[in-house]
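For reference, the chain that follows is the form predicted on its own, supplied as structure tokens.
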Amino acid sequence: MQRQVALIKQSLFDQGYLDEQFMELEELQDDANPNFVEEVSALYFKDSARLINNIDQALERGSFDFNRLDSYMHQFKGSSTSIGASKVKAECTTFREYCRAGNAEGCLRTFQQLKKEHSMLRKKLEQYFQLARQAGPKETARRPK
């Protein structure tokens, strides 16, 4: 079971949806605190469900803000950056170039890919994790090859 999850957190490299600051996260984990990456990936899913939120709302409105939507922006590539999260920072860098350029149709295009990168590094987070805490105590601090 742990091949398995070397494998999955492999795969999350291959495919870039996490980079090196996953690797420094894992570092972190020991005996006293063993579910310290799931719980800061719990927070960052949490928090950046907040922000998808608020930035739905801020488009919805139709007046584009962009000054507020790439404050909005910046905070969710901060988060991300954080956790590794290398595809939706890719995203997050783009939407805020288009705010930058005052391109409300890329801003909107930007963010649904955004959505969906979010979306799915969730959903493979928490099969990753899942499986991990059926596997057992590990050596979390493996960088992949």
Contents of the next structure:
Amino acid sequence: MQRQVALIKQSLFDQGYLDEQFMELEELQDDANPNFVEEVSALYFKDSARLINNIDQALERGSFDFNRLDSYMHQFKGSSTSIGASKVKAECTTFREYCRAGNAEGCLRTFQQLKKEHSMLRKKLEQYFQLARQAGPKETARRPK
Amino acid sequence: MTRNQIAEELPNLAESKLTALVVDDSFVNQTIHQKLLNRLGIENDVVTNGKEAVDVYCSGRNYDLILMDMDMPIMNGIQATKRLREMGIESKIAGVTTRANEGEKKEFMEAGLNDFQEKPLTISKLLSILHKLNFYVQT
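For comparison with the form predicted on its own, provide the form predicted in complex with its partner chain.
Below, the chain from earlier opens the complete complex, with every other chain and molecule after it.
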């Protein structure tokens, strides 16, 4: 099971879902907070679900307030950067570029991709954390090779 | 970085009883920044925007260090930093933001920062802030 956890984590990095920042967070786990990364991830997905909902509503209204959309996406990018959500962060950057260009079509297309990446990351991290809890605390502290 | 390595980096940090205020509207960043400060033995509080930071100081509280985000509702980091300096607050203020272009950084620094770090904050970056601001106790 520990090997399975290690493989899942390795794949998250190899496939670009996570970057070095995730490892920085795992380094902060200790006896006082053995599930720190999982807790921060839960906060991130709660916060990002709210932002996705805000952006969805803004886009459904049809009137593209690019400043507001850019502001939402700035927040989204910030928290994605903080947990090492690399692919999601990249889509946030692309979306913001389309906002600055006033490209509504680009925004819509990118937002669909962003939601896919976000959903995939959520599923993969849920699987990872579930297995990591079953395997024991040591496995989460090891860096992938 | 282990506690021993951190202790070697900054002698007597654990005994210094430094205090810090985290000013950030993101719960994710608040949690991470508080954890980083806790790891270094720095007592800390958190507020969610610049106005709350100003209010905390108006209430008589004081901190050695403020970790100030730039983009926040109600009162952003630039406005809050300027306001705190106008009030005569001499706490060290480190701007911590994802905005990294030179113009934005310059504007934030000119508001009255002592240091600036690009997010995401890490132990290394926090140690860099503490080093630069001479936060360690000489014995």
